[in-house]
Amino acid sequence: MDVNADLAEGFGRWELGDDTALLDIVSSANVACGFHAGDPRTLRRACSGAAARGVAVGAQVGYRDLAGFGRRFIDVDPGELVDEVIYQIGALDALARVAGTAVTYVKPHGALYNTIVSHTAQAEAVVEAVRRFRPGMAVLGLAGSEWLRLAEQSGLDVHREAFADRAYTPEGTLVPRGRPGAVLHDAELIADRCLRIVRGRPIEAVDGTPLSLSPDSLCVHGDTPDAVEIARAVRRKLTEQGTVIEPFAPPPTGPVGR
């Protein structure tokens, strides 16, 4: 099982999350690309840390919305979205290659992630961008989303994730952050929940109904105050019960060309 977290979400002197600690825990790093968060130095530092630890680097592409942290819907023209996503992947891949690794997958961020669960035009744009950057590239997203359906049709390498610290609706979508109970904080309860997911057992949706998930990766958010504690608890619980933590889109093992 893969464990992923969002990294490089600071900007300049403003820091968010503990990237160094999380890189010692996760197997895949969703690295910001400068549109919702992150500056070149922060991005390169995260890529270097990932390369040193054998952690996969993913491009966490988003809306161009630094002020809103990429959590506001933008009715962007699909053609413009294609170009902006290519730009983000390419910029991060350049920094990753200088650090001795490469971008091996793409995971959208925030409002873009949630929008392309059902917004066909924007989902098509993100798929087109990834396909044009690298045909067959690995992508990560929510099971049942338009994004992954279209990605699979386009020949991309599709992987599904579950969220360790987020509440789910009965339909399998995420409870919006503004609602009570949307984000979970009890590390041990979250770890037990993740073990149930890995073992194929249902978890409870927000209304108490059983919900079954079959992910390739578990996401622990990196921007909450207890992110490191939760990530450690999840990794410890899974490894103690015999689960091997490894990336779904492994980083390159040999020299990386530029």
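Rigid core (definition): largest C-alpha set, two forms, superposition within 1.5 Å. Treat the numbers as computed from the prediction; the structure is a model and nothing was measured. Numbering follows the first chain given and starts at 1. First, how it differs from the form predicted together with a further copy of the same chain.
Superposition on the rigid core between these two forms places the CA atom of residue 205 2 Å or more away from its counterpart. Annotation: Cα of residue 170 displaced by at least 2 Å between these two forms, core superposition.
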Given for the second form:
There are 4 protein chains.
Amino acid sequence: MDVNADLAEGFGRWELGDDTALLDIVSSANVACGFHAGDPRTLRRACSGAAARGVAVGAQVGYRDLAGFGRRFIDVDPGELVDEVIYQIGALDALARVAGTAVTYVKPHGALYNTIVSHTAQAEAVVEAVRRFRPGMAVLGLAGSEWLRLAEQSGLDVHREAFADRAYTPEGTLVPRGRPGAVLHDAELIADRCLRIVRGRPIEAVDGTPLSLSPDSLCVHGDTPDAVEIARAVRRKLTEQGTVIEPFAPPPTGPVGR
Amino acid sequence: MDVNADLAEGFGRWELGDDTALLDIVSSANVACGFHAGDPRTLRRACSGAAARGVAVGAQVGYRDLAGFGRRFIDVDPGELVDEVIYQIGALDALARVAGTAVTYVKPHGALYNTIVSHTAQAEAVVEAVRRFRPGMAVLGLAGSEWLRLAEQSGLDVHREAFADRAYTPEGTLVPRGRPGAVLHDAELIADRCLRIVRGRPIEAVDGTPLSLSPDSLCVHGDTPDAVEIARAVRRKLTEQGTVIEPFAPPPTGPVGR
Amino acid sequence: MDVNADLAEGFGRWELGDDTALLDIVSSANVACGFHAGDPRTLRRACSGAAARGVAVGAQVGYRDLAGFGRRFIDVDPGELVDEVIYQIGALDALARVAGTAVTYVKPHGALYNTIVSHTAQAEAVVEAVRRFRPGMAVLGLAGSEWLRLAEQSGLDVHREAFADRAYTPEGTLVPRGRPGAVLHDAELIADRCLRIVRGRPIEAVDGTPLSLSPDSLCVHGDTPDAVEIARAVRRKLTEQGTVIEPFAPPPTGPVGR
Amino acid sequence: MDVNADLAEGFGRWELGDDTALLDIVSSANVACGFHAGDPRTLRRACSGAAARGVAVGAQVGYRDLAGFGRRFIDVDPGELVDEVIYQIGALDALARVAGTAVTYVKPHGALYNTIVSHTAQAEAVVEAVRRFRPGMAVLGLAGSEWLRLAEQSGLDVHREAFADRAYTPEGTLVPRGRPGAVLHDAELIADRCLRIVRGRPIEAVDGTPLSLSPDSLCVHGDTPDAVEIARAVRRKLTEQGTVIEPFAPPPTGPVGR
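What does the same protein look like in the form predicted together with a further copy of the same chain, given that the last one was the form predicted on its own?
Full complex below, order starting with the chain above.
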């Protein structure tokens, strides 16, 4: 099973999250690409840390919106979005290669992630960008999203994630943030849920209904000390119980020169 | 002989220069990389135009300064500069590859270009970035500059340029802008100077002294209609007189996939 | 009758439109405020030009989006939008006062202009910002828009504009750009339409239906040489026929110190 | 005696420093203005907190450099710098007025602060900007700096600060960061030094030489929990010993409407 988290989300003087701690927990690092967060030095440092630990580097592409941290929908022209996504993947990939690894997958961030669950034109744009960057490249997203449907059609290598600390509706969608119980906080309970998911057993939806998820990756967070503790508990539980934490899109093992 | 010019220097709604006209004149296009100018769509369009004509694509890397168009010295930490330059080259290279070509050389822009003529720490940073991106990569710069000296030491493939429309001192340095006669405006005269340079004959320095330049590339401009006319006159004169205009760092001829 | 146009829409090295020409044509200058266009020097220069000619200065506030020139909807939190709009008006007003005038009205730009025609939460945010900046301040917008309705309720001094060079539907809304005939190009015809509007006579909607508009201001453009010619023709026609071109929100006549 | 600290230095998602804690400690808040840090919402919140406590609001103007947090020298044209500084003061002042207070002084930030200690052209630009914004306005800076000398000549109301947690040379300049002992960490010792300064007694320079400072303000920091503790200790010590902590440029007491 893969475990993924967002990294490199600081910018210049501003730090966010504990990248070093996360790199010892996850198998896949969604590294910001500079448009919503992440200056080049922070990107390279995250890539170097990932390379040293065999953690896969994914391009966490987002809207061009530092002020909004990529969390606000922008009605960007799909043609421009294609080129913006290619630009971001290429920039990160160059730094990843300098760090001895390479970008092996793409996971959109924030409002772009949410938008392309249903916005066909922007979903097509992201698929087009990834496909142009490298045909058949791995992508990570939400099960049932428009963009993964299109990605699959385009021959991309599609992977689906579940959220370790989020409650689910009986239909398998996330309980929206802000609703009671939407976010789970108990590290033990979360770790147990993750173990059930990994073993293919149903978890409880928010109303108690049994719900089966079969993700390729578990998403954890690292932007608060509590979140890091939860992520650590998830990893400990899974590995203690015999699950191997490994990337769905493994980093290159040989030289990465151009 | 190579002829180079700056391209893709618009940003979003703002256009600058006539990229289409220049692509029919030059053999090497210094394409902006988004830090001082150049949105991703503009970059890709320039790369596509270059690919279609066999024009080489160079990374015109600059300071992160849209408001100043990269024309103001920034005392950026050399370690950060390394990563910023890698980021820019990588971003452009991804778009170039999607356009069927690749970045084959690097030419810094504006204040960065001028700074690394003498600023050793920043010069080292740019050299380090290019070398990390691809050992032995071609670079284009000012004869006698600190950064080309260091680039040569580092095994980069060093090329020197002369400026078609600028007056030279007897020592072979540029007459600073603002001094009388610093910039030449007569298209015929400029074209004749370029022909002399190409044939290895001396030109006249600003005081009349004969001066021999032996550049690998001639730099022309395209940011005004007059500049484009001059550039066109230079190309016409050279080709009429039998000079082949061709890139010093030719674009890839086969597939450019990753 | 007032005539308004957008000014100061360059940014750093990038110029856009002919501010000097427009300042001799309009009575109200919608000056960009730096979020979608307009560096401080350009703002001050436009304000100085306006002050010298008795042209009113309006704050052309927009989304924070230089890359998109403020033309893309951003789903910005209304609370943040309030503060962003105050920030922009304040910045411009300081430069206007230094130039001997002051901001006397607000006209939102681009996607923000279009969004608050119907998006209540963002419309409320803009109204709140203007009201907080100065109760009863003048605003300029589209007749029938949600934001002018709310502005009126809040005690702002509401003014409505018509577009000199755009076709109208029989219902009095603009024919969307891209539809045949949406934009008018014949300077004489446009000037005649404007004269009819000023005299309170009906113009022809796109289908020939007579349509009465009674705007407080006519909007002209200056981003192409043709647009400036049209704007000039409008002014000439109106003044020849006895219409006084004067601002609906006149600039201060005395000292503007704080 | 005045105590000042930097506030509102976050940006969007990124937080920095504990503004709420600092507002209970200082009498003057140097509020960032958006060019090197500080989004409009953060500015307004800091102004509201200052207004509620009678803390003075100063404009912490800086270079346009979010990526570098305003800590890198930029060779900006002095004419542009004038307008950029006016823009920043005006933007903050508008938000301050909405919060029921007003900007009563200016303190440049980071690299701009350091540059105008000796760079005459940029120092003149900042003085010109402040003077144009409001003749006779209060400014806060380093004793002996070029910019305070010019500010005084221009009729600005000049105030000098000492740094609570920094070691001084026998000549009264700061021991450069990075040198041993440059930054003090012991809260009690720092508070005692501040008390001596307030009482007009000499402190020890880094080499033990007695050194008399007579500042108008003490600068404390709030970007780490330790720094906040030190600032709190300084305030406690001074007030316990009878010093009144009060702004050198008091906020307006009546209505602040335009």
